[in-house]
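Take a look at this single chain in structure tokens; it is the form predicted on its own.
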Amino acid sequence: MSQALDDREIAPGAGPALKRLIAAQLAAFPEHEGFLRRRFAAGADDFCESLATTIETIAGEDLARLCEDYRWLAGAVLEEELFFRREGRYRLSSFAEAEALVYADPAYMTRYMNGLLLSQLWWSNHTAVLAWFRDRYLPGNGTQARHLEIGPGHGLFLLLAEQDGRTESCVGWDISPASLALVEKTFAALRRPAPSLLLSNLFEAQLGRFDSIAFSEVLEHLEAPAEALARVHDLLAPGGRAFINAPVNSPAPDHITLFETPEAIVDLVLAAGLEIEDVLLAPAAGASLDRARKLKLAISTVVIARRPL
């Protein structure tokens, strides 16, 4: 490997799994070197190595293909970002459009989720959200928690919930068969007990109430986010907690609802009758929060909320 692609320089302190993933990603996407250098300029912590190990295990012999899928995703997101900057809005305006383009197309959806799997490591805001879910949200759950994830995507959040000792059972609902297949693959690759998976949307499924609900990067895909949060409230048992994550100013191929400020998301959570326990604001690409607000850059906005007793 040339010095320009030396993963030790790109990610100071990187462990062996992260080094291998960086090398594989740069082999598929050498133009991403500058981005990855900035991403890991401050070094790589233990969570990055743990996450890299998990992703490498999930990918298995398909790692090169997943790296190609991430390259494709980065290009698709860039196209949407350029549209957003020109028009001041997202390209799609209805769930039907997103479903036809993405969710109902198994090949597209699989490619999209593969790319998003690697984004959990390459995009600092995604890594921060995932770490906060493990280190801040899950420890607040009571023992024997019945956990639901609505829209589990690649399965990493559901995996962390299943691995947590407080979780008694895990359930995942998604409208995409391709997504559920990827969740199954994730758990099988890591030899973890399979969660209960249901092909359904959050308004149709009827499986009682839950002590814990993960609702990550779903609100922006919906035409009626307020109704979705009201449904989350109803699905929680009294005293139950929810991990609600939605991005601000974050165009993507299937995003519909534009949240322009983190406060807009927090206000929706409050309007749904939920109490706020904590909030995390994680700007994308290492930007400061002030810069992200000023330039309307993407900010992952996470609200830990509780249904009142």
Second form
Amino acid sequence: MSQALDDREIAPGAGPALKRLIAAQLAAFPEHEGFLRRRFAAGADDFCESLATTIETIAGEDLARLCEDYRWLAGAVLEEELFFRREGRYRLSSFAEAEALVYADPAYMTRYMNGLLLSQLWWSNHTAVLAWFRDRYLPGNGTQARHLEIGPGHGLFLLLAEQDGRTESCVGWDISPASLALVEKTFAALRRPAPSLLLSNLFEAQLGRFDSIAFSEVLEHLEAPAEALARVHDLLAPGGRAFINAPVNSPAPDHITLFETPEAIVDLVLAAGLEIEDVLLAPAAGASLDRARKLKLAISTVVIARRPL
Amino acid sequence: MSQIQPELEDILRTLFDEYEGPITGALTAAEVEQWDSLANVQLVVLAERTFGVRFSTAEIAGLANLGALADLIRAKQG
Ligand SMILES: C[S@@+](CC[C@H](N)C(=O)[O-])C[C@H]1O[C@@H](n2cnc3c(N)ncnc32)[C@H](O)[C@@H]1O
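Starting from the form predicted on its own above, please write out the structure of the form predicted in complex with the partner chain.
Complete assembly follows, chain above in first position.
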């Protein structure tokens, strides 16, 4: 089925790396053609090509397996979606369950993070968030920024931070050994200096002082999101900035806390004593914001926050 | 698809607001751009609520077109 495809039709304007990635993905997941066609209907921009090049470099020889992992993730998310739509809540409610099922199982976690790596390109809201991180958030950091990412997972956000000229030091904390191994793989593949990594729960790591903290798609994994944001506040130097990204109405195997509106996330950030610099709302699958709100579709909600001086 | 059809049509028009073609029993996901696998879950669960039925995962996966969904609902309603 995939041999008959014309990549240029799927993603008008796609560069060579994106074309190769689309071909590899459709070889593993031909049923995804309609979704990808719609994803790229408006055309692929330079950011997509640079992201495709990066992902291809990280994947190396393993590209076919990563594409299988993405297919698996799409299936896992679909199962959670069915539960969520029926019950109006996420399946898991405790961090201990998510840790046992996901973070502490290297095979499961690796598959999950590999799938999530490809979703950065295939899910338009993920791409929009990543582009905003690079083009809107990072340029607002001062020079010599001490940057921390809590929960770097596949490592793509941490890589972009490291590649930004303003970043002086790069630190990653994650509760999953598999995630830390993937972050190392990501940096090695791109031949970037390894970040300083710590295997730790964000609530247990020692307090430090950071000028910049990325906290992306972790809040919804926690039982106590308010306490986590208080922690982010305390880890920031006065005047320091945080990139806080969490989805609304977005079930996944390890999501625990359901945010039903973007405002619920923004309010939580304010309640932690942080100031809001900017907010991005990116609905999934190219839906308009109105439609996403009306149908309770997933919306990536990103808050750039600042610790007051 | 008699009485079931108008309600299913309402659900489809809400979920797939970009689709302007006719809604018949022969309609498949391939003909409606917005009808991807996630939207299919939303469709099925809205149908479950509206008609007071419950589908198994195998039944959901095996649905060929809208008419098949209507038939299944009718069979479940007895
Ligand atoms: C969904 S991934 C997010 C990856 C990436 N930041 C992104 O936005 O795509 C969540 C990551 O957070 C980590 N994580 C979850 N709970 C954590 C906790 N309490 N402390 C530290 N890391 C945690 C997981 O192991 C995983 O690597």
